[in-house]
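There is one chain below, alone, in structure tokens, taken in the form predicted on its own.
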Amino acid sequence: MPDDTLRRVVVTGLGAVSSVGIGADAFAAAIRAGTTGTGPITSFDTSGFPHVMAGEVRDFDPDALLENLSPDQWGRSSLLGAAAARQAVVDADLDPELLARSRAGSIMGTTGGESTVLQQLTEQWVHQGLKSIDPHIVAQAPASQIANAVNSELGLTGDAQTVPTACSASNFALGYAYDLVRTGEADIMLAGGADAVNRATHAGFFQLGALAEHTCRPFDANRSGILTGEGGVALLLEPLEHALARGARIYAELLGYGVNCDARHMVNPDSTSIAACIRRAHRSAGVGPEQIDYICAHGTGTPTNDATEVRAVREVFGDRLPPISSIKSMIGHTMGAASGFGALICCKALQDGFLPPTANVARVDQRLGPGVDCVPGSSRPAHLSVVQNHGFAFGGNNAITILGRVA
């Protein structure tokens, strides 16, 4: 499609269900303060696990946040995603009935899909036999239910796609939704992601040797791994002209995105491929490295990830590294929701003028090289114009979104 027919796409609504706060404002305030939302796991029996910490949403009450879904008909990931989407619509000040009549839909990312449902079914099978499996619960199991829940909650009749590209999935979802809106295939889209803390994910990362015992401390000299986390996040996207016509508050413009795949190793990221993805995102957004004011890092806190990510950034930015921080230090690794939470905090940072921090940093790892400003401890004021949001996943799936202040 010719560039002169493409629409500019802006973010006008935000929703968050996280371990540090429910609602975008509460989430952003906690992140700005460097609040840590991880603690001992309560959602499953951790007997036998030497590492028992995660970022759980312990005060999640779907009945209080949802209007149309019956919580007993849906899995936890679907409810987290739908609750975030409902918040984003309210935050955007859109008439729900008008939204339902619009060309609108949802693209939601995930890693484990309805992992807690699968956990429950597995426990039934193991302890009581295959015939004991509850067919009512089986119907909740497909990962596609996450986007279905968003559309069902909001009465949307457009696309309902659940993108399973693991820990970069929300950025993939944002890119897909952005394309639908800018080309005119949709007028309003909800994009984000959802995942729930569960035994299988926790056990998998433990077996990989990627779990920290107590604390996630990205970029720290003594970092030792991730903490698993959960949550739902949604951003509402609409054309700039539509947002201006209705007098909407505009958090940011989604300027472009880049995606690629290392196609090299299942778990070990590749700096050259990530650098190529960064350049692709810059070309899509029409910006150069010198224009990036901040990077919201994938920043898992594993020794390999942080070193590889910084190396890729150096390949693109040279000696001028923008501030680069990781909110996973506070909420844990929320899997498919991770880059969605990154995009949300980028929007808030652009709007309110601050650099999100990396918590739990005692000493920045000097092996990362000079000039790494990970904004340790708590946020600090900054005027931001263009920001970069990273999402990397097992299998080498990289996705990067670029957001900017609306000129």
Partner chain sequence: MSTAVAVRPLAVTGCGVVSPAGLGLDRLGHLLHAAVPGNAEPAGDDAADFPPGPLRAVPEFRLADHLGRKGTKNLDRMTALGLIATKLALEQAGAELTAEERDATGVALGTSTGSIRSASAVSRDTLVQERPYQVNPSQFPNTVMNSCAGQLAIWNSLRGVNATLAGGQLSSLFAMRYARVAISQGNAARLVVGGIEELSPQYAWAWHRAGALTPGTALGEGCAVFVVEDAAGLAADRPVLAEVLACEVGFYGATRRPGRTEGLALSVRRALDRSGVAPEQVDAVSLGATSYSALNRVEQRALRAVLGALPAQVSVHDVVGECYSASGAMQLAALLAHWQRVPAPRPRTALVTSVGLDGNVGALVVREGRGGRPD
Second form
Amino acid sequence: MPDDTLRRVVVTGLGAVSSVGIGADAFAAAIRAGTTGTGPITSFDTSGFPHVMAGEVRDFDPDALLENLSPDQWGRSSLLGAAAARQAVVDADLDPELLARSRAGSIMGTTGGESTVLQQLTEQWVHQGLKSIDPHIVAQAPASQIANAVNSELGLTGDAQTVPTACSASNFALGYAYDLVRTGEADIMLAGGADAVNRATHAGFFQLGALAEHTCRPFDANRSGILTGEGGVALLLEPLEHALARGARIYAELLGYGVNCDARHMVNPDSTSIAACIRRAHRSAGVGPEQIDYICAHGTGTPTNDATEVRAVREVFGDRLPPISSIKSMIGHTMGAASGFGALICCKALQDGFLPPTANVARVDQRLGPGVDCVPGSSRPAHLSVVQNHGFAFGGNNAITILGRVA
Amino acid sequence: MTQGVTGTPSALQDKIREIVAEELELDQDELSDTGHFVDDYDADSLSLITVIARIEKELGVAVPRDQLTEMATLEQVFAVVGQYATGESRGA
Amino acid sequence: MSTAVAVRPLAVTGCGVVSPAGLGLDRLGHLLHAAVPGNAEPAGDDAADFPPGPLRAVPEFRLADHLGRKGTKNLDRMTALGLIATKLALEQAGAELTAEERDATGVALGTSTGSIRSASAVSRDTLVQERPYQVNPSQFPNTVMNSCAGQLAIWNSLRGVNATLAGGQLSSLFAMRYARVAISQGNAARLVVGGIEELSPQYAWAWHRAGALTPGTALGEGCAVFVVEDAAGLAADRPVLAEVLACEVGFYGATRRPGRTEGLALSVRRALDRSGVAPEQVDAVSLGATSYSALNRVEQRALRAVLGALPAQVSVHDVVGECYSASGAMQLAALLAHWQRVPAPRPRTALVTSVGLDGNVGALVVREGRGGRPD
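Compare with the form predicted on its own: the form predicted together with its partner chain:
Complete assembly follows, chain above in first position.
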């Protein structure tokens, strides 16, 4: 590789463990159809919680999806992430032995890390005292285990870094992995995210007044908040030249990304800062607003987020808003995995030619202003060339990726 | 067990004043009945949500979050809480 | 496919340390030099809840003394440690940043868990409160792992990239590696980068129950952060404490061959290669794995394999205790502290090495800068 040339980076493998389907194809088919994966919570006792809905992955069978990890050695988030990464490698049709010998690693995003492990440890603390916490699960508690799980499952010896930058973390991971591949620090990277439904997150969002009772309906006039969700998602990144040489199916080129920080408030989003992040992403990708065919929104379904997000998009796009939809309407807010699922559906949308929908929309909120096409109901066919994927987070962390057809 | 405050209205108001002052990081004598939380005391939205949460937890009066817009001063908080305290509070 | 290319050095223009030695690099250097361990007594309401065994805790402090009272009510202790360290680092880095400079200034902070005290307190509330949802809304944001990095940005108006990196013992080196990539790719002009760890009964009991540390090892805490900028773009009159050259990492937790020893040796070799430093040019090694007997052997063997006889060794954990996510940052701070105290006729070069219980390994090469010494 020439030292001074940055490499083009493409996505050639996809993996998804989600509440609407296991595997990228099943996930994408469900999203295209507008299928909702949220329902009453079964993973913890919801007695006393006024709102009890979430997007859980109920039929997750780690034994069936993982080849090398022992499920009893890892927390739920790690297993979700590693399972998605394994799928992405299979989907990319990469020889696992070759992959393990490559300069390859993983960057995985998360919000709560191993939150269900922490939940278990807390239960032990409350019921038996700190001196009785189980040492076996203590080792599973660090968030860093998520990327470690991916590298362990795939036998990778490169970077194993978890980026707990909250709800934009998968986009953050994608951006970092893109830089590592593009600069030659690594040759193949898995990037994505994982999080698990848990009591503390559910309680926290309820207390913020940000949790919907039954249904997540982004952009709707009657939207009332998020539903918490979970899942694991991974995208396999490699240099374009390498993908072409091995005859790989290329879903999309990762054209660039933007990251910044509001530096104002831990929780409230800031449209000016988001607009600045969009501009950074465009600059990085070498595109202008007129080239963006679709925006996969952060679209949490809280009144504040959606209004702020649309305001930011208007600031950059003016009157011509591209279609903008939210898959959180179907899978809930999968936290650190959310923008990874967004990136994955963007890849499928580019490849298969459709606009992902926003489910559960009865009436688009007029207060968002004119021209908001949130693709209500189910998907529409569309030829897409360049798309934009949003992720915003607590801490004012904005991360936006731009994906496009390989030209 | 959180109990609905059964004392006098002024006892309820004293407790509310204490909660608001704590969350707005003010001494109680800095907080007037009519001062605007945001304009006069630079209150953060999260602090105001926390005021509501603490009123529910510590005083047993559940006030819906959407009432926040009606609770911009201490006097208004007294009024809204009084309204919800008279009925059976949610689940109490 | 790719070959290692030379790295662009990062200039360290400021350093802030909050450790069991006290506030500041001088305190750390003083205790290191005197071979005296840091403060052993944790402060706070839950001080009696710690497990038996030695601790090294940041001496009691009041955040309001450093930041003023307003707005500090809901900041947790981990964030307080980070805010004070960042304030010290930015002050040392020189003139107040302009608004434009703050747009291009970010944060990269290593932590594997965020504040376990804050996260488990909220989690506990869902179990012991009368109603499970009755958690404190203002404290809920403290449970996300990027809470500290977010507050560092808010309190210092740092609007550039805001990264949190989790990697166990390697967390701080991951943050430095991230900073190198972010600055080389133009994602930031300047970053506050480092690592943080917070002692709490929950955290200490987890270590105690896991039994991973060499018996008698003190568990420590603290935060060390560095202001880093692209060395090539720096004005000639700016004092530079050090230049961070390469930072190479790998994961050898699952593979039998190469194992951790070979993996660490590979990282060290690669880091030296990319820095243009020969093994015999290494003046000192700041060790990472001194708290774990098994890993200690891995580190020693790997270093001998690359360097032959070992040069001077710095063991910061003797002063600050085992600092897990903050380890790498403390190791780097210890080198800077040592260089400040003991001047040399020429700039020295050192290695910071790290081996994690989880199989992550890494090495960082650092060279003494111009103007790092007190006049």
